[in-house]
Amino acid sequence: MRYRKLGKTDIQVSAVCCGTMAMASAGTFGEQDDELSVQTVHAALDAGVNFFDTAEGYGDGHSTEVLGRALGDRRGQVVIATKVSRQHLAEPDLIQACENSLRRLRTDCIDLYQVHWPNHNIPFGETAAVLEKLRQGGKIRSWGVSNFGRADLSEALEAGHPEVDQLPYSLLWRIVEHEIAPICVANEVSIICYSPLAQGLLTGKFARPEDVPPERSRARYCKEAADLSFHVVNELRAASEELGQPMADLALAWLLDRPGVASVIAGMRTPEQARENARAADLELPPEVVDRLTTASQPLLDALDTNPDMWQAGENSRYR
């Protein structure tokens, strides 16, 4: 398992990140046994995986409590990123929200406390003077942010240091790299991704575009550029079937070739995934095999526009 820094601190993360969002027995992913993910926490632990990703929002907060009940006394071995919703982002239901994680979690301090979603309502600099003073108190380690677009993290960096910007990155969808990452890099904010994976898109579980059930298909990929998305999925087949080598983990490991990305937060459901992915962050692509798919993945970056917001086009974008 190979190791990297968070920002500007000295915290150092796996690669391959445990996304715990589908342990919220919710939503797209449908119902989960909290014993399974107990399990699947230990599998990931076990693979040495250090990061766990969640939120207040998932699942109202049941995804956290699973997630701290399955850690129990191996808690000192490992990075917790949580987030705070964007409604919680005054300061006294900022501080509210923070002890709620932190008893749900079984913990006296969070190593990464992010800002899942922009509030305009809110004027970030009032939000990282909170942030900055559960730091100073010990509550929190670090501060990121998340959905942050290039206004919004601007923003950020003038408040503060933000030290991670999660963002959905993948093969499919590089579209952070038009504005926001250029600033990540440039400040030293790592990018953390989430759905690299394309929701399945990039394990090759799907053959053609009318395969992809609905809850699958609301990405703006699949929506606006399903064939050239498949033409990517297909040049993806291809090389993992050359190397031997299964499609995620070589999507993965793009990813974590990219600049600024510091993890790929994969979902773990089972521990079979856990172990799956855990082993992506050890697979160094070869250089050609990296520009296969950075050049197989231009023609849709290329056919999309530059708006970050994976669901939501034009003045819906949530991005700014």
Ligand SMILES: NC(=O)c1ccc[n+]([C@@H]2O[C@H](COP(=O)([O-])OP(=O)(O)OC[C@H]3O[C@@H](n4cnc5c(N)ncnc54)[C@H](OP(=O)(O)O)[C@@H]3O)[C@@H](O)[C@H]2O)c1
The other form holds:
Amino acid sequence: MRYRKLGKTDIQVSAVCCGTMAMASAGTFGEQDDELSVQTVHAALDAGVNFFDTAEGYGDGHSTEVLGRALGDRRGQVVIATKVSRQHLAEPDLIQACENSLRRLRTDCIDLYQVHWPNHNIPFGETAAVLEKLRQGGKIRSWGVSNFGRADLSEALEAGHPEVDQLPYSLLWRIVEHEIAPICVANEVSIICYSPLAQGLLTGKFARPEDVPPERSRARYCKEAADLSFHVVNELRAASEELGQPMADLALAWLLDRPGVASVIAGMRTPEQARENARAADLELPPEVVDRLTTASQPLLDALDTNPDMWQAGENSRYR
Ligand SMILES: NC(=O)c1ccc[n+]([C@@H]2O[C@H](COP(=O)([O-])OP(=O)(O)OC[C@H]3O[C@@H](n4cnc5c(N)ncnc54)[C@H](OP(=O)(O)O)[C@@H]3O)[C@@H](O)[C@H]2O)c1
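Now that we've seen the form predicted on its own, could you pull up the form predicted in complex with this ligand?
Full assembly next; the chain just shown is listed first.
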């Protein structure tokens, strides 16, 4: 496992992070057995993963609770990232949300506390001041943002220093490369990538656009450019067969090579997925494979607009 530094901190995280959204047992990924989630967390730990991402919004705290239970006495070995929901960004709500997450995680300090989505009704300076207060009080070790576009990230950088911007980024969704990634690179804000497997499409589990389950086909690469997306999937499949490595590992390794990326948050719901995804951190792709995948995904990037919101198009975009 390779480890990398988060932003300007001295926090070292595994290049592959364990995403726990499916452990909510609700929403996009459907039901999940808690015991299987606990085993998945243990398999990730055993494979060298020290970075875990959750959110108070995942199953109304359920994913966070399961993660806290699974970590148990191994808490000291890991970096816990969680997120505060956009409706909790004013002072009393933010402090209460932090306390709730600490309790669910069974810890006294959150390593990385992220603002899940911007709330344009609350000036970010107010939120940043509370986050700093929490940091100085030892409740959190560092803070970051998620889903912050060019304008929001610039506002955050005026208010303080977010250590990360957690963004949707994969071979099927490279839109962050247009504007956000260069700002992150210039300001030592680590990019941590969510949905790096395009919610499973890049693992090869769906052969055709019609096979993608409805909850997952809401993503705009499916709705607006399914054929071009499956062209990328097919190229990835061919490259994976030639290299003799799983598609998921190629997709994650390609992403880990992009400028500014510190870690990829792969959703994991079984011990097998945890072990396989963790292996991607040690996969060094030959430069011609990197080029092949970059070239294969370029027509898709060109066909999509520049709105990074993976689900909401046009004026409904939550990015600014
Ligand atoms: N900040 C945000 O707004 C935001 C939004 C979304 C996600 N996230 C974070 O990012 C994490 C990952 O995103 P994601 O779950 O949307 O998408 P993802 O990582 O792209 O895909 C996860 C899905 O891919 C499948 N999978 C994973 N590894 C596999 C493997 N080795 N072999 C076969 N299938 C595999 C599983 O599907 P099956 O269910 O079919 O097994 C899993 O549910 C989340 O858990 C969460 O922590 C953050």
